[in-house]
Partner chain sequence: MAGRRKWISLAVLSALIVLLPLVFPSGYYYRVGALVFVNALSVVGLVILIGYAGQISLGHAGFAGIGAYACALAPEHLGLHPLLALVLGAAISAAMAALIGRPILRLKGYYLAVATLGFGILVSMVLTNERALTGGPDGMVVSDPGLRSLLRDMGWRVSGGEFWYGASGFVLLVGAWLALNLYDSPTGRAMRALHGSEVAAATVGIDVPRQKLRAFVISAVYASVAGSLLALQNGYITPDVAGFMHSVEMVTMAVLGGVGSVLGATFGAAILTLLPQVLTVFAEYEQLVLGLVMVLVMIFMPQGLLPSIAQRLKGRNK
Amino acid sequence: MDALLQFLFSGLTVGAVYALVALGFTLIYNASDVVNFAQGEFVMLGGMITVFAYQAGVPLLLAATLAILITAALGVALNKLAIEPARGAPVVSLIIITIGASILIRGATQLIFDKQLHRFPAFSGDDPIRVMGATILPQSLWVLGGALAVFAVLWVFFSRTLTGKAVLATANNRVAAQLVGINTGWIMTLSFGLSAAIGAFAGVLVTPITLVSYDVGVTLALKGFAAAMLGGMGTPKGALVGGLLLGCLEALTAGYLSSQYKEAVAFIVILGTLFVMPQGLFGAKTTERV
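Going by the form predicted alone, give the structure for the sequence I pasted, one chain, nothing else.
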(Lines of atoms letter the chains of each structure in order from A and count residues from 1; the text may use other names and numbers.)
(Lines give C-alpha, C1' and ligand atoms only; values in the text may rest on other atoms or scores of the structure.)
Protein backbone atom coordinates (compact mmCIF):
# COMPACT_ATOMS: atom_id res chain seq x y z
CA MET A 1 0.00 0.00 0.00
CA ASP A 2 2.85 2.39 0.84
CA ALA A 3 4.46 1.67 -2.53
CA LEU A 4 1.20 2.28 -4.40
CA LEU A 5 0.71 5.60 -2.63
CA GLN A 6 4.28 6.61 -3.41
CA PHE A 7 3.80 5.77 -7.09
CA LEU A 8 0.58 7.79 -7.17
CA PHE A 9 2.25 10.81 -5.53
CA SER A 10 5.02 10.65 -8.12
CA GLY A 11 2.51 10.21 -10.94
CA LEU A 12 0.37 13.13 -9.83
CA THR A 13 3.41 15.41 -9.68
CA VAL A 14 4.58 14.54 -13.18
CA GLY A 15 0.99 14.44 -14.40
CA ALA A 16 0.40 17.99 -13.19
CA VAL A 17 3.27 19.12 -15.45
CA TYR A 18 1.75 17.23 -18.37
CA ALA A 19 -1.57 18.87 -17.56
CA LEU A 20 -0.01 22.35 -17.71
CA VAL A 21 1.54 21.56 -21.10
CA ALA A 22 -1.81 20.17 -22.28
CA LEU A 23 -3.56 23.34 -21.09
CA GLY A 24 -1.19 25.34 -23.28
CA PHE A 25 -2.07 23.09 -26.22
CA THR A 26 -5.75 23.63 -25.44
CA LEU A 27 -5.48 27.41 -25.51
CA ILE A 28 -3.82 27.49 -28.94
CA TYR A 29 -6.11 24.78 -30.33
CA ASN A 30 -9.20 26.66 -29.21
CA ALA A 31 -7.98 29.82 -30.93
CA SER A 32 -6.73 28.38 -34.20
CA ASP A 33 -7.36 24.62 -34.48
CA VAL A 34 -3.56 24.27 -34.57
CA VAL A 35 -1.50 21.94 -32.36
CA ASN A 36 1.52 23.97 -31.24
CA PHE A 37 4.44 21.55 -30.89
CA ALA A 38 6.67 24.36 -29.62
CA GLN A 39 4.75 24.23 -26.33
CA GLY A 40 7.36 21.97 -24.73
CA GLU A 41 10.08 24.50 -25.56
CA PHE A 42 8.14 27.17 -23.67
CA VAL A 43 8.32 24.95 -20.58
CA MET A 44 12.05 24.52 -21.07
CA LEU A 45 12.57 28.27 -21.52
CA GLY A 46 10.71 29.03 -18.30
CA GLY A 47 13.12 26.83 -16.38
CA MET A 48 16.31 27.82 -18.21
CA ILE A 49 15.77 31.58 -18.07
CA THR A 50 14.88 31.39 -14.38
CA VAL A 51 18.02 29.35 -13.64
CA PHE A 52 20.42 31.72 -15.36
CA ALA A 53 18.72 34.87 -14.10
CA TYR A 54 18.88 33.48 -10.55
CA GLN A 55 22.55 32.57 -10.99
CA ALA A 56 23.18 36.14 -12.15
CA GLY A 57 21.93 37.42 -8.80
CA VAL A 58 18.29 38.18 -9.59
CA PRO A 59 15.91 37.21 -6.72
CA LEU A 60 14.12 33.94 -7.46
CA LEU A 61 10.61 35.39 -7.66
CA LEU A 62 11.74 38.18 -9.97
CA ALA A 63 13.74 35.70 -12.08
CA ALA A 64 10.67 33.50 -12.48
CA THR A 65 8.51 36.49 -13.40
CA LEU A 66 11.05 37.62 -16.01
CA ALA A 67 11.19 34.10 -17.45
CA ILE A 68 7.41 33.98 -17.84
CA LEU A 69 7.25 37.44 -19.43
CA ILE A 70 10.14 36.77 -21.84
CA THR A 71 8.66 33.42 -22.86
CA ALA A 72 5.24 35.02 -23.39
CA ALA A 73 6.91 37.60 -25.65
CA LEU A 74 8.51 34.78 -27.64
CA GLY A 75 5.09 33.16 -28.00
CA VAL A 76 3.72 36.42 -29.40
CA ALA A 77 6.72 36.63 -31.75
CA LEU A 78 6.06 33.08 -32.97
CA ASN A 79 2.53 34.08 -33.89
CA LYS A 80 3.50 37.37 -35.52
CA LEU A 81 6.55 36.13 -37.45
CA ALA A 82 5.55 32.59 -38.38
CA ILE A 83 1.85 31.84 -37.93
CA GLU A 84 0.24 35.08 -39.14
CA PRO A 85 2.22 35.22 -42.42
CA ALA A 86 0.97 31.70 -43.15
CA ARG A 87 -2.67 32.56 -42.45
CA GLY A 88 -4.92 30.64 -44.80
CA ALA A 89 -2.44 27.78 -45.19
CA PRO A 90 -3.61 24.21 -44.41
CA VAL A 91 -3.56 23.26 -40.73
CA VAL A 92 -0.86 20.67 -41.43
CA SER A 93 1.43 23.42 -42.73
CA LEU A 94 0.90 25.46 -39.57
CA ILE A 95 1.71 22.43 -37.42
CA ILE A 96 4.94 21.92 -39.39
CA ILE A 97 5.79 25.59 -38.75
CA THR A 98 5.44 25.02 -34.99
CA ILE A 99 7.72 21.97 -35.23
CA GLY A 100 10.29 24.10 -37.03
CA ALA A 101 9.95 26.78 -34.35
CA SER A 102 10.56 24.12 -31.71
CA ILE A 103 13.79 23.06 -33.40
CA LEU A 104 14.91 26.69 -33.75
CA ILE A 105 14.21 27.51 -30.09
CA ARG A 106 16.03 24.39 -28.93
CA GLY A 107 19.10 25.20 -31.02
CA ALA A 108 19.17 28.83 -29.95
CA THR A 109 18.87 27.84 -26.28
CA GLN A 110 21.79 25.44 -26.66
CA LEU A 111 23.93 28.25 -28.09
CA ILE A 112 22.87 30.98 -25.66
CA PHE A 113 23.01 28.86 -22.50
CA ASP A 114 24.59 25.39 -22.49
CA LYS A 115 23.86 21.64 -22.61
CA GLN A 116 24.04 20.96 -18.88
CA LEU A 117 21.27 20.05 -16.45
CA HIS A 118 20.28 22.86 -14.09
CA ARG A 119 18.00 23.54 -11.14
CA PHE A 120 17.28 26.26 -8.62
CA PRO A 121 16.14 25.95 -4.98
CA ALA A 122 12.65 24.65 -4.25
CA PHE A 123 10.16 27.27 -3.10
CA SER A 124 9.46 25.62 0.26
CA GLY A 125 12.61 23.61 0.90
CA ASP A 126 13.46 20.01 0.12
CA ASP A 127 12.31 18.29 3.31
CA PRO A 128 9.75 15.64 2.25
CA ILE A 129 6.28 15.48 3.78
CA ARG A 130 5.23 12.03 5.06
CA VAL A 131 1.69 10.89 4.26
CA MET A 132 0.55 7.38 5.30
CA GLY A 133 3.97 5.82 4.85
CA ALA A 134 4.77 7.63 1.59
CA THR A 135 6.55 10.93 1.03
CA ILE A 136 5.88 13.91 -1.19
CA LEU A 137 8.09 16.94 -1.79
CA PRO A 138 6.73 20.39 -0.93
CA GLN A 139 7.55 21.47 -4.48
CA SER A 140 5.20 18.77 -5.76
CA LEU A 141 2.38 20.54 -3.97
CA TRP A 142 3.34 23.75 -5.76
CA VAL A 143 3.16 21.91 -9.09
CA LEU A 144 -0.25 20.39 -8.31
CA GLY A 145 -1.58 23.71 -7.01
CA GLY A 146 -0.28 25.51 -10.07
CA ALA A 147 -2.00 23.07 -12.44
CA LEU A 148 -5.31 23.43 -10.58
CA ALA A 149 -5.02 27.22 -10.53
CA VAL A 150 -4.32 27.47 -14.27
CA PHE A 151 -7.20 25.09 -14.99
CA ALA A 152 -9.58 27.22 -12.90
CA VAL A 153 -8.46 30.42 -14.62
CA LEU A 154 -8.86 28.92 -18.11
CA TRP A 155 -12.26 27.45 -17.26
CA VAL A 156 -13.50 30.84 -16.11
CA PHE A 157 -11.82 32.49 -19.12
CA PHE A 158 -13.55 30.29 -21.70
CA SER A 159 -16.94 29.98 -20.02
CA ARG A 160 -17.46 33.32 -18.29
CA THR A 161 -15.63 36.03 -20.26
CA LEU A 162 -16.37 37.65 -23.61
CA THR A 163 -12.71 37.37 -24.62
CA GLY A 164 -12.71 33.63 -23.95
CA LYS A 165 -15.85 33.18 -26.00
CA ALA A 166 -14.24 35.26 -28.75
CA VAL A 167 -11.34 32.78 -28.76
CA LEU A 168 -13.78 29.89 -29.27
CA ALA A 169 -15.64 31.82 -31.96
CA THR A 170 -12.39 32.53 -33.81
CA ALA A 171 -11.52 28.83 -33.87
CA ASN A 172 -15.01 27.84 -34.98
CA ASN A 173 -15.27 30.29 -37.88
CA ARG A 174 -12.66 32.99 -38.32
CA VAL A 175 -14.57 34.86 -41.06
CA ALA A 176 -17.83 34.89 -39.10
CA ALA A 177 -15.96 36.09 -36.02
CA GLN A 178 -14.52 38.99 -38.00
CA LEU A 179 -17.96 39.86 -39.37
CA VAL A 180 -19.36 40.30 -35.85
CA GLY A 181 -16.49 42.59 -34.89
CA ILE A 182 -13.99 40.24 -33.22
CA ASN A 183 -10.37 41.24 -33.74
CA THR A 184 -9.13 37.77 -34.66
CA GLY A 185 -5.54 38.92 -35.04
CA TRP A 186 -5.47 40.15 -31.45
CA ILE A 187 -7.18 36.95 -30.27
CA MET A 188 -4.44 34.84 -31.88
CA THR A 189 -1.71 37.01 -30.38
CA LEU A 190 -3.29 36.79 -26.94
CA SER A 191 -3.66 33.01 -27.20
CA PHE A 192 -0.03 32.43 -28.16
CA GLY A 193 1.20 34.77 -25.44
CA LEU A 194 -0.91 33.13 -22.73
CA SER A 195 0.00 29.64 -23.94
CA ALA A 196 3.71 30.46 -23.77
CA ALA A 197 3.27 31.99 -20.31
CA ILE A 198 1.51 28.84 -19.07
CA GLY A 199 4.37 26.72 -20.43
CA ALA A 200 6.98 28.91 -18.75
CA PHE A 201 5.00 28.78 -15.50
CA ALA A 202 5.12 24.98 -15.66
CA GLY A 203 8.89 25.13 -16.23
CA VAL A 204 9.38 27.36 -13.21
CA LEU A 205 7.37 25.02 -10.98
CA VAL A 206 8.94 21.73 -12.04
CA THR A 207 12.63 22.65 -12.49
CA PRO A 208 13.51 22.22 -8.78
CA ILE A 209 12.25 18.61 -9.03
CA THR A 210 13.15 17.31 -12.50
CA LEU A 211 15.99 19.68 -13.52
CA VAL A 212 16.04 21.42 -16.89
CA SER A 213 18.23 21.40 -19.99
CA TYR A 214 17.89 22.63 -23.55
CA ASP A 215 16.38 19.36 -24.85
CA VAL A 216 13.64 18.55 -22.32
CA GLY A 217 10.94 20.26 -24.37
CA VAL A 218 10.59 17.49 -26.96
CA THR A 219 9.50 14.90 -24.43
CA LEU A 220 7.24 17.34 -22.60
CA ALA A 221 5.51 18.32 -25.85
CA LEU A 222 4.83 14.66 -26.67
CA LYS A 223 3.48 13.92 -23.19
CA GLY A 224 1.38 17.08 -23.13
CA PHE A 225 -0.07 16.24 -26.54
CA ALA A 226 -0.92 12.72 -25.35
CA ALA A 227 -2.60 14.16 -22.24
CA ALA A 228 -4.60 16.66 -24.31
CA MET A 229 -5.76 13.91 -26.66
CA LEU A 230 -6.68 11.59 -23.80
CA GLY A 231 -8.79 14.24 -22.10
CA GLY A 232 -10.22 15.71 -25.28
CA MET A 233 -8.37 18.29 -27.34
CA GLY A 234 -9.68 21.78 -26.64
CA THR A 235 -11.21 21.18 -23.20
CA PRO A 236 -9.41 22.52 -20.10
CA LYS A 237 -11.04 19.84 -17.93
CA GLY A 238 -9.83 17.17 -20.32
CA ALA A 239 -6.29 18.58 -20.29
CA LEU A 240 -6.16 18.49 -16.49
CA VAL A 241 -7.62 15.00 -16.12
CA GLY A 242 -5.65 13.64 -19.08
CA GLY A 243 -2.37 14.94 -17.68
CA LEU A 244 -2.95 13.50 -14.21
CA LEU A 245 -4.06 10.14 -15.64
CA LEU A 246 -1.06 9.93 -17.94
CA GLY A 247 1.32 10.74 -15.10
CA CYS A 248 -0.21 8.06 -12.87
CA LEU A 249 -0.14 5.50 -15.69
CA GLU A 250 3.55 6.18 -16.26
CA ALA A 251 4.39 5.95 -12.57
CA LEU A 252 2.47 2.68 -12.11
CA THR A 253 4.06 1.21 -15.24
CA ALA A 254 7.54 2.10 -14.03
CA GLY A 255 6.81 0.84 -10.52
CA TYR A 256 5.09 -2.46 -11.26
CA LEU A 257 6.52 -3.39 -14.67
CA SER A 258 9.75 -1.64 -15.62
CA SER A 259 10.99 1.89 -16.11
CA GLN A 260 11.99 0.82 -19.63
CA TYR A 261 8.30 0.74 -20.59
CA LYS A 262 7.43 4.10 -19.08
CA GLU A 263 8.23 6.14 -22.17
CA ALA A 264 5.97 3.93 -24.30
CA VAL A 265 2.88 4.84 -22.27
CA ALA A 266 2.35 8.17 -24.07
CA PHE A 267 2.48 6.48 -27.49
CA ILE A 268 0.03 3.80 -26.34
CA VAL A 269 -2.30 6.49 -25.01
CA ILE A 270 -2.20 8.39 -28.33
CA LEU A 271 -2.87 5.27 -30.40
CA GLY A 272 -5.53 3.96 -28.01
CA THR A 273 -7.35 7.29 -27.99
CA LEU A 274 -7.31 7.50 -31.79
CA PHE A 275 -8.69 3.98 -32.18
CA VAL A 276 -11.19 3.82 -29.31
CA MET A 277 -12.43 7.38 -28.65
CA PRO A 278 -10.94 9.99 -31.00
CA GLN A 279 -12.82 12.76 -29.19
CA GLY A 280 -11.11 11.89 -25.87
CA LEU A 281 -12.70 11.56 -22.44
CA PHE A 282 -14.40 14.96 -22.39
CA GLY A 283 -14.31 16.05 -26.05
CA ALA A 284 -17.60 16.72 -27.79
CA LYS A 285 -18.73 14.13 -30.30
CA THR A 286 -19.26 15.64 -33.72
CA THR A 287 -20.83 14.39 -36.91
CA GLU A 288 -20.38 15.71 -40.41
CA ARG A 289 -22.74 15.38 -43.36
CA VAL A 290 -20.86 13.92 -46.33
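Switch from the form predicted alone to the form predicted in complex with its partner chain and print that structure.
Chain only, nothing else included.
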Protein backbone atom coordinates (compact mmCIF):
# COMPACT_ATOMS: atom_id res chain seq x y z
CA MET A 1 0.00 0.00 0.00
CA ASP A 2 2.81 2.38 0.95
CA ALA A 3 4.57 1.46 -2.24
CA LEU A 4 1.46 2.10 -4.31
CA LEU A 5 1.05 5.53 -2.76
CA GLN A 6 4.70 6.28 -3.41
CA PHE A 7 4.36 5.30 -7.06
CA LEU A 8 1.24 7.43 -7.40
CA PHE A 9 3.00 10.45 -5.91
CA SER A 10 5.84 10.25 -8.38
CA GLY A 11 3.41 9.41 -11.19
CA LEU A 12 1.28 12.47 -10.48
CA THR A 13 4.35 14.72 -10.37
CA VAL A 14 5.60 13.63 -13.78
CA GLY A 15 2.03 13.44 -14.99
CA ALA A 16 1.48 17.10 -14.14
CA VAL A 17 4.40 17.99 -16.40
CA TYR A 18 3.01 15.80 -19.20
CA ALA A 19 -0.34 17.52 -18.70
CA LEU A 20 1.26 20.94 -19.16
CA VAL A 21 3.06 19.79 -22.32
CA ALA A 22 -0.19 18.28 -23.59
CA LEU A 23 -1.95 21.56 -22.83
CA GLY A 24 0.64 23.37 -24.92
CA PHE A 25 -0.01 20.97 -27.82
CA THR A 26 -3.72 21.51 -27.45
CA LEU A 27 -3.53 25.29 -27.55
CA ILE A 28 -1.47 25.33 -30.73
CA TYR A 29 -3.44 22.53 -32.34
CA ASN A 30 -6.71 24.33 -31.70
CA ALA A 31 -5.51 27.63 -33.08
CA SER A 32 -3.67 26.38 -36.14
CA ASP A 33 -4.25 22.64 -36.71
CA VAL A 34 -0.50 22.20 -36.33
CA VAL A 35 0.96 19.55 -34.05
CA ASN A 36 4.03 21.28 -32.72
CA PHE A 37 6.79 18.70 -32.29
CA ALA A 38 8.99 21.43 -30.77
CA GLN A 39 6.72 21.62 -27.70
CA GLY A 40 9.22 19.71 -25.56
CA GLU A 41 11.94 22.23 -26.38
CA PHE A 42 9.91 24.93 -24.63
CA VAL A 43 10.08 22.91 -21.41
CA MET A 44 13.80 22.43 -21.89
CA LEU A 45 14.34 26.14 -22.55
CA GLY A 46 12.39 27.07 -19.42
CA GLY A 47 14.73 24.94 -17.35
CA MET A 48 17.97 25.83 -19.14
CA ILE A 49 17.50 29.60 -19.23
CA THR A 50 16.52 29.66 -15.57
CA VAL A 51 19.61 27.62 -14.67
CA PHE A 52 22.01 29.90 -16.48
CA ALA A 53 20.36 33.13 -15.38
CA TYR A 54 20.41 31.87 -11.79
CA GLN A 55 24.08 30.88 -12.06
CA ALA A 56 24.82 34.37 -13.37
CA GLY A 57 23.49 35.77 -10.11
CA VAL A 58 19.92 36.63 -11.03
CA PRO A 59 17.48 35.85 -8.18
CA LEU A 60 15.57 32.59 -8.83
CA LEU A 61 12.12 34.14 -9.22
CA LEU A 62 13.41 36.74 -11.66
CA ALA A 63 15.42 34.11 -13.56
CA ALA A 64 12.31 31.95 -13.92
CA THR A 65 10.20 34.89 -15.11
CA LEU A 66 12.92 35.79 -17.59
CA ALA A 67 13.03 32.21 -18.88
CA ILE A 68 9.26 32.10 -19.37
CA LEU A 69 9.22 35.43 -21.19
CA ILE A 70 12.12 34.55 -23.48
CA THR A 71 10.58 31.18 -24.31
CA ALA A 72 7.21 32.80 -25.02
CA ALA A 73 8.95 35.20 -27.39
CA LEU A 74 10.61 32.23 -29.11
CA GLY A 75 7.21 30.56 -29.43
CA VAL A 76 5.86 33.65 -31.16
CA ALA A 77 8.94 33.75 -33.39
CA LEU A 78 8.42 30.09 -34.31
CA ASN A 79 4.91 30.91 -35.44
CA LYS A 80 5.87 34.04 -37.36
CA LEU A 81 9.02 32.67 -39.01
CA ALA A 82 8.18 29.04 -39.66
CA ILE A 83 4.50 28.20 -39.30
CA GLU A 84 2.78 31.21 -40.87
CA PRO A 85 4.94 31.27 -44.02
CA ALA A 86 4.06 27.60 -44.57
CA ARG A 87 0.32 28.14 -44.25
CA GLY A 88 -1.65 25.50 -46.11
CA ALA A 89 1.34 23.18 -46.54
CA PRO A 90 0.65 19.43 -46.33
CA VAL A 91 0.89 17.70 -42.95
CA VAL A 92 4.21 16.07 -43.88
CA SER A 93 5.80 19.47 -44.48
CA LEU A 94 4.46 20.89 -41.23
CA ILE A 95 5.75 17.88 -39.32
CA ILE A 96 9.20 18.36 -40.84
CA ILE A 97 9.11 22.08 -40.09
CA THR A 98 8.32 21.66 -36.41
CA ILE A 99 10.75 18.75 -36.02
CA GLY A 100 13.35 20.85 -37.84
CA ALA A 101 12.63 23.72 -35.49
CA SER A 102 13.08 21.43 -32.48
CA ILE A 103 16.43 20.19 -33.81
CA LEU A 104 17.42 23.80 -34.47
CA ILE A 105 16.51 24.90 -30.93
CA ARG A 106 18.38 21.94 -29.47
CA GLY A 107 21.46 22.70 -31.58
CA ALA A 108 21.41 26.36 -30.60
CA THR A 109 20.93 25.59 -26.90
CA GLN A 110 23.83 23.20 -26.92
CA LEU A 111 26.01 25.89 -28.53
CA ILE A 112 24.89 28.80 -26.35
CA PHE A 113 24.85 26.86 -23.08
CA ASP A 114 26.35 23.36 -22.87
CA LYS A 115 25.61 19.64 -22.89
CA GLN A 116 25.72 19.10 -19.11
CA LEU A 117 22.90 18.19 -16.74
CA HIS A 118 21.83 21.11 -14.59
CA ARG A 119 19.54 21.96 -11.72
CA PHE A 120 18.79 24.83 -9.42
CA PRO A 121 17.62 24.57 -5.80
CA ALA A 122 14.05 23.46 -5.09
CA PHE A 123 11.71 26.28 -4.11
CA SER A 124 11.04 25.01 -0.58
CA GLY A 125 13.99 22.81 0.22
CA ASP A 126 14.63 19.12 -0.40
CA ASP A 127 13.27 17.59 2.81
CA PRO A 128 10.65 15.01 1.87
CA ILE A 129 7.24 15.24 3.52
CA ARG A 130 5.84 12.02 5.02
CA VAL A 131 2.29 11.16 4.03
CA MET A 132 0.79 7.85 5.21
CA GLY A 133 4.02 5.91 4.98
CA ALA A 134 5.06 7.40 1.63
CA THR A 135 7.12 10.52 1.03
CA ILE A 136 6.67 13.40 -1.34
CA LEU A 137 9.11 16.18 -2.20
CA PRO A 138 7.96 19.74 -1.54
CA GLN A 139 8.87 20.49 -5.14
CA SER A 140 6.39 17.85 -6.30
CA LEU A 141 3.68 19.83 -4.56
CA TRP A 142 4.88 22.92 -6.43
CA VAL A 143 4.65 21.02 -9.71
CA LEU A 144 1.16 19.72 -9.00
CA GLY A 145 -0.06 23.03 -7.63
CA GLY A 146 1.49 24.93 -10.52
CA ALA A 147 -0.14 22.68 -13.10
CA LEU A 148 -3.54 22.93 -11.45
CA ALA A 149 -3.17 26.71 -11.21
CA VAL A 150 -2.37 26.95 -14.94
CA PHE A 151 -5.43 24.88 -15.81
CA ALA A 152 -7.62 26.98 -13.49
CA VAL A 153 -6.38 30.25 -14.96
CA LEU A 154 -6.89 28.94 -18.50
CA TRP A 155 -10.40 27.80 -17.65
CA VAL A 156 -11.25 31.29 -16.44
CA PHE A 157 -9.55 32.74 -19.53
CA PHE A 158 -11.58 30.59 -21.91
CA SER A 159 -14.92 30.93 -20.19
CA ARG A 160 -14.84 34.48 -18.83
CA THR A 161 -12.80 36.68 -21.17
CA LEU A 162 -13.57 37.91 -24.67
CA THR A 163 -10.08 36.99 -25.93
CA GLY A 164 -10.45 33.50 -24.51
CA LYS A 165 -13.75 33.06 -26.29
CA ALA A 166 -12.15 34.33 -29.49
CA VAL A 167 -9.55 31.56 -29.16
CA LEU A 168 -12.29 28.97 -28.76
CA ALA A 169 -14.16 30.39 -31.73
CA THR A 170 -11.02 30.21 -33.86
CA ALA A 171 -10.47 26.62 -32.81
CA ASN A 172 -14.01 25.76 -33.77
CA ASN A 173 -14.06 27.34 -37.21
CA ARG A 174 -11.38 29.70 -38.39
CA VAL A 175 -13.25 31.16 -41.34
CA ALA A 176 -16.42 31.75 -39.32
CA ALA A 177 -14.32 33.39 -36.59
CA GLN A 178 -12.76 35.68 -39.18
CA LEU A 179 -16.20 36.59 -40.49
CA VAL A 180 -17.36 37.81 -37.09
CA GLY A 181 -14.31 40.02 -36.84
CA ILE A 182 -11.84 37.92 -34.88
CA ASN A 183 -8.22 38.55 -35.79
CA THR A 184 -7.27 34.88 -36.20
CA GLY A 185 -3.66 35.71 -37.03
CA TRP A 186 -3.32 37.36 -33.66
CA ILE A 187 -5.05 34.41 -31.97
CA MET A 188 -2.41 32.12 -33.49
CA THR A 189 0.39 34.34 -32.21
CA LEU A 190 -1.22 34.40 -28.80
CA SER A 191 -1.63 30.63 -28.75
CA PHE A 192 2.01 30.00 -29.65
CA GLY A 193 3.21 32.48 -27.04
CA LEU A 194 0.93 31.08 -24.38
CA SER A 195 1.81 27.51 -25.24
CA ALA A 196 5.55 28.25 -25.08
CA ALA A 197 5.13 30.09 -21.78
CA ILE A 198 3.24 27.15 -20.27
CA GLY A 199 5.94 24.76 -21.48
CA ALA A 200 8.68 26.94 -19.98
CA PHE A 201 6.72 27.19 -16.73
CA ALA A 202 6.60 23.38 -16.57
CA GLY A 203 10.36 23.33 -17.15
CA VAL A 204 10.96 25.76 -14.31
CA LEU A 205 8.82 23.72 -11.92
CA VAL A 206 10.27 20.31 -12.67
CA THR A 207 13.98 21.04 -13.16
CA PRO A 208 14.86 20.77 -9.43
CA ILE A 209 13.48 17.20 -9.49
CA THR A 210 14.38 15.78 -12.90
CA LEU A 211 17.29 18.06 -13.89
CA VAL A 212 17.60 19.57 -17.33
CA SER A 213 19.94 19.30 -20.29
CA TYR A 214 19.69 20.41 -23.90
CA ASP A 215 18.19 17.11 -25.07
CA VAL A 216 15.30 16.45 -22.66
CA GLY A 217 12.76 17.97 -25.03
CA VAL A 218 12.16 15.11 -27.48
CA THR A 219 10.93 12.60 -24.92
CA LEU A 220 8.80 15.22 -23.21
CA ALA A 221 7.19 16.19 -26.49
CA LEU A 222 6.35 12.59 -27.31
CA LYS A 223 4.98 11.89 -23.83
CA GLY A 224 2.98 15.09 -23.87
CA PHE A 225 1.60 14.10 -27.22
CA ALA A 226 0.64 10.67 -25.88
CA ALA A 227 -1.13 12.40 -23.00
CA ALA A 228 -2.98 14.74 -25.33
CA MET A 229 -4.01 11.83 -27.47
CA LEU A 230 -5.16 9.76 -24.52
CA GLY A 231 -7.32 12.60 -23.26
CA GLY A 232 -8.51 13.56 -26.72
CA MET A 233 -6.75 16.09 -28.94
CA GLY A 234 -7.98 19.61 -28.58
CA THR A 235 -9.54 19.58 -25.13
CA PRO A 236 -7.70 21.10 -22.14
CA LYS A 237 -9.61 18.77 -19.82
CA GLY A 238 -8.32 15.83 -21.85
CA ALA A 239 -4.77 17.17 -21.55
CA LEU A 240 -5.00 17.31 -17.76
CA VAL A 241 -6.56 13.88 -17.28
CA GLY A 242 -4.42 12.30 -20.01
CA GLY A 243 -1.23 13.72 -18.52
CA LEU A 244 -1.91 12.60 -14.97
CA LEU A 245 -3.10 9.19 -16.15
CA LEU A 246 -0.02 8.64 -18.31
CA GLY A 247 2.29 9.71 -15.46
CA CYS A 248 0.64 7.24 -13.08
CA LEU A 249 0.67 4.43 -15.65
CA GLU A 250 4.41 4.99 -16.16
CA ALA A 251 5.14 5.05 -12.46
CA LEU A 252 3.11 1.89 -11.84
CA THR A 253 4.80 0.11 -14.75
CA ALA A 254 8.21 1.09 -13.43
CA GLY A 255 7.24 0.00 -9.93
CA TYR A 256 5.49 -3.29 -10.61
CA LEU A 257 6.61 -4.47 -14.03
CA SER A 258 9.87 -3.23 -15.48
CA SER A 259 11.66 0.08 -15.13
CA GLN A 260 13.32 -0.50 -18.50
CA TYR A 261 10.03 -0.59 -20.32
CA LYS A 262 8.57 2.33 -18.38
CA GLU A 263 9.30 4.51 -21.38
CA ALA A 264 7.33 2.18 -23.62
CA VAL A 265 4.08 2.87 -21.77
CA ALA A 266 3.52 6.20 -23.52
CA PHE A 267 3.77 4.59 -26.94
CA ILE A 268 1.64 1.61 -26.08
CA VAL A 269 -0.89 4.13 -24.79
CA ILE A 270 -0.70 6.04 -28.09
CA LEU A 271 -1.22 2.92 -30.18
CA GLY A 272 -3.91 1.53 -27.88
CA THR A 273 -5.83 4.80 -27.83
CA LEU A 274 -5.67 5.16 -31.57
CA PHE A 275 -6.88 1.63 -32.20
CA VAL A 276 -9.66 1.52 -29.62
CA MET A 277 -10.94 5.08 -29.39
CA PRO A 278 -9.20 7.39 -31.84
CA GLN A 279 -10.96 10.43 -30.42
CA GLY A 280 -9.49 9.87 -26.95
CA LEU A 281 -11.30 10.04 -23.62
CA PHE A 282 -12.90 13.46 -24.08
CA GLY A 283 -12.41 14.23 -27.75
CA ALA A 284 -15.26 14.95 -30.11
CA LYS A 285 -16.06 12.46 -32.82
CA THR A 286 -15.41 13.77 -36.29
CA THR A 287 -16.29 12.59 -39.76
CA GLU A 288 -14.39 13.21 -42.94
CA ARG A 289 -15.80 15.83 -45.25
CA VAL A 290 -15.40 15.44 -48.96
